[in-house]
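Have a look below at one chain only, the form predicted alone, in C-alpha cells format.
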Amino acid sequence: MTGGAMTGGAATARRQQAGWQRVLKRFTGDRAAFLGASLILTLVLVAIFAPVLSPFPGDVSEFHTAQRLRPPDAVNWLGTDRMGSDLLSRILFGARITITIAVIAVGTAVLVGVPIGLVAGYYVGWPSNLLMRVSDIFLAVPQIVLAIAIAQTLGPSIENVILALSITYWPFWARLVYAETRSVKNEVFVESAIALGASAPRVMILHILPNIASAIIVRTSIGMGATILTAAALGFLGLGAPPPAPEWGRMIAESREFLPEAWWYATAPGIAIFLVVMGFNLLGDGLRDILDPRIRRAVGRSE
C-alpha cells in the first residue's frame, strides 16, 4: 500500500510538472503577456541596479541652479528638473519608490483580503455576512476618493501611502476570493475531503485555495498596476513621498508650471508611468488568458 501511494504521488507530481510546462509554453508564446513581463522585470532590475544605471546618482536630491530645466541632451539624456537634478536619474531612483509602494501594498492587501475571503466563501451564516457587508462598506465608496481621504488625513508620505492604498485594496481581493470559494466549494473533491474528515482550516488551505490561486494571481497582477496608477496620482496631488524624494506623480506635479517649454519635464515621468502600468496590465491579461480553464474553452468553441 505504501509503495502504491508512493507511485501514486510520484504520478501526480508529474502531471502538475507537465501542467507547469504547458502554462511556461502558453506564456511565451503569448506575446503580449511576455511584453508585460519584460516590462515588469525592467523594472526590478532598475529599481536594483539604480545607483550603477544612473548617470548623476549623487544629484538625486540636490540643487544645481545654473542647470535648471535644460533640455535633453548629450549629457543629460532626458534633460534636467527645476532643480537641475538630471531627470534620467531621479526616474530610475523613482523606480525604488514606486515598486515599494505596489509590492508592500499589494502584498498586505493580498493577506487581508484573501483570508476573508476564504472564510466568508466556506462558512454561512452571520459571520460570513458580516464579513462582506464591511466589504460592501469601503467599496461602496470610490477607492481613489477613499485613498485620498485617509493620506490627507494622516499627511504625505510614504509609509502613510502604503497604508491607505492597503486599507483601500483589501476589499478587491475579499470580493474575489470569496466568489471563488463559494464556487469551488461544491465540487467534488471538496465535498470527498469533508467526507473523509478534514478540518475546515485543511479544506480552505490545502483543497480550495490551490483551486483558485490562479484567479489571485491575475487579480494581483492587474491590481499592481492600478496600485502604482493610484500612488502616482496620490504624489501628484501632494500627498505621496514628501520633497525632494523622485517620485514620479510629484514630478508630473512640479511640472505643471513649467509647461509647454519644458515638455521634457512632464513627459519622462509620464512615459515612465505608463510603461509599468502597461506592463502589469499585459501580464494580468495574459496569464488570466492561460490560467483560466473557463476562458480556453470558450477561445477553443469559438475558433
The other form holds:
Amino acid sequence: MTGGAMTGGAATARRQQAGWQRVLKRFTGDRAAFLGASLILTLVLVAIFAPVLSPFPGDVSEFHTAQRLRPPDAVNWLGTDRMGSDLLSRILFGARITITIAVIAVGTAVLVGVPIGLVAGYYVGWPSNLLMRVSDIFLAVPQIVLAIAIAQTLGPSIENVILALSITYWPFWARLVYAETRSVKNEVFVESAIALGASAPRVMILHILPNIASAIIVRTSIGMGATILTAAALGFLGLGAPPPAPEWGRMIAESREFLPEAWWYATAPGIAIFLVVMGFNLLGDGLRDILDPRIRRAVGRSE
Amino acid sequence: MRRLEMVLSRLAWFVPTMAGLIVIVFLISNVIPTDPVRIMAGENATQEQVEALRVKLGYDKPLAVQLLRHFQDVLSGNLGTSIYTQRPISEDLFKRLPATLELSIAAITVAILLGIPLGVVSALKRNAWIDQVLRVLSVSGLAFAAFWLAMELQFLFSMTLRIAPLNGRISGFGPDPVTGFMTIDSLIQGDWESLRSALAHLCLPALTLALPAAATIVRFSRAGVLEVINSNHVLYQRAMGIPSRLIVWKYVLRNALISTVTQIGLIFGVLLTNAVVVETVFDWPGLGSFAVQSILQSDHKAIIGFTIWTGGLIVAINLLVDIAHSLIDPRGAR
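Let me have the form predicted together with its partner chain next, following on from the form predicted alone.
Starting with the chain above, the whole complex follows.
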C-alpha cells in the first residue's frame, strides 16, 4: 500500500462523513421523516416504560368486572374494556407486543432474504433462477393468506405469529435485493473491484451491499408498518397472542360486540395502530427522498 | 409474432407457478412441527384414535406419496369436505367467489375514480399545498387497519347516522342467482328494488377496501405523471408551442393510466389482503369470510383450499395484466 492509496482512503472517509452530515441535515429538515421518527421513538419509549407510564399496570391481567365498559373519564382516560380493565394501560403494554413482533419478524425476514437476494443476484445460473422463482410463488399470494395458513396450523401465540410473518416475508427481501444487486453489479466500480482480484464475498459485502443499503433501509421502515398491520389482522382473527395479552388487534375484535354503545373501546387501539404505522410510513417515505440519489437527482432537475 | 410468443411464454409460466404454490402450501402444512392429525382428532382423542385417523387420511404414507395424492386431489378439484358447511370445499369456494369478485371490482372502480384524478392533480401542482395535503392523506390511507376502518364506518354510517346497511349483501331474498353478482342479476331481471339494495350494501365494504387502494393509486399515478412531464418528448412538445392543456390531456394522462394499469395486480393483492378481514366485519359471504370461519373451526383443509384459490386468482390476474400490458405498450414486448 502506498501513501497515495491511503490519502485516497482518507478522502473517501471524509466524503462519507460529509455525506452522512448531509443526510442528517436533510433528515431534520424533512418534516415528514422527523414526525415519523418521533412517533416511532414514542412507541419505543412507551414499550420500555409501560409499567411506569400506565395508570393501572396491574390491569393487563386483572379484571374489575364492576367497572366494565366505562366511558373515558378522569380516572380511566380512555375508558375501560369488557373486563373493567383500564384501556390506556392495556394499550401502553400492547406497544411491547407490537414492537416485539415487528422487530423480530422483519429482522428475521431481512437477515434471511438479503443474503439470498445478494448471492442470487451476484451469480448467474439456474440456482439463482430457481431461488427467484420460489420467491415469486410466495409473492404471488397475499402475505396474510399464507400467514393465516401457517399461524392456524401452529396455533395462536406471539412466537407463531412471528414465525408465520417471517416465513412469508423473506421472499420480498430476496426479490428486492436480487433486483438491486443485478442493477449495481454491472457498474464500473464493481467490475474494477473484480478486475483488481477482490473475492466474491468482498465485492458483495463491501462494494454492492453499501450501494443498495438505502433501498433496504427505506423498505425496512415501510415493511415494519405493513407487518404491524398484518400482525394486528392476525390478532383480530384470533390467531395472535392468546388472552389476556393486550394485543391491539385482538382488543378491537373484542370490542366489536359492544358497538355502538362503547365507541371508545374500538377507537383507542385503532388509533394506536394508525399512529405507529403512520410513523413507519412517514419515516420510510422521508428516508426515500433523503437517501435515494436517483430520486434526489430527478427532483433537483425538475425544480 | 413476438407478442404472441411473449403471451404464450407468460401463459406457460402459469402452470409451474401454480404447481409451486400447491407444493409450498403442502409443505407449510406438513413440515411445520405440529401434528395436523392430532389437531383434527381433537384434544380428547386417544393415541389409538389419532393413529386410526392418520391411516384413514393417508398421513401415515411417506411425504412424497402424500404430495402426489395432494396434487391429484387439487387437480381434480377435490379439496376435501368443509367441517363448517359439510359440503365439498371447492363447491363452497366457487359459490363464494362472485361475492368477493363483485366487492373487489366495486372497490377497484372507486379507487381508480378517486386515485387517478387526485394523483394527476398532485403531480401537476407539485409541492403546492394540495400536493402536501394529498401526500399526507395517501400516507395515512395506508396506515389504517382495514378491519378497524370497517368498524368505524359501520359505527358512523350504519349505527349512528343510519344511512347505510350494517352488513350482508342484500335485504330480503334478492334476485335469482344467475351470475352470482347481485347487481348484475338484479339488472338482468329488472328488479330495481334489489339493485338499489345491493348497491347500498356494497357502499361501506367497497369504500373500506377502496381507500387504501386509492392511496396506492394516487402515488403511482403521481409518479407516472411526473416521469412523463420531465421526459424529453413532453419538453419537445412544449418547445414546439403545443398548449399545456393539450399535452396533459393527450400524453400525460394516458401515461398515468398505463402506469396504474400495470400496478393493478399489486393493488388487487392489497385488496384481497384486506378483504379477508373486511368481509368478516361486514358479514360479506365471500372467500375472505369463508377463510375466517375455517380458522375459527380449525378447518385445515378449507384453509389450504382457500390459499390455493386466492393464490390462483392473483396469479391469473397478474397474468392478464402482463398480457394486456404487452399488448398496450410496445416496449413491454422487448
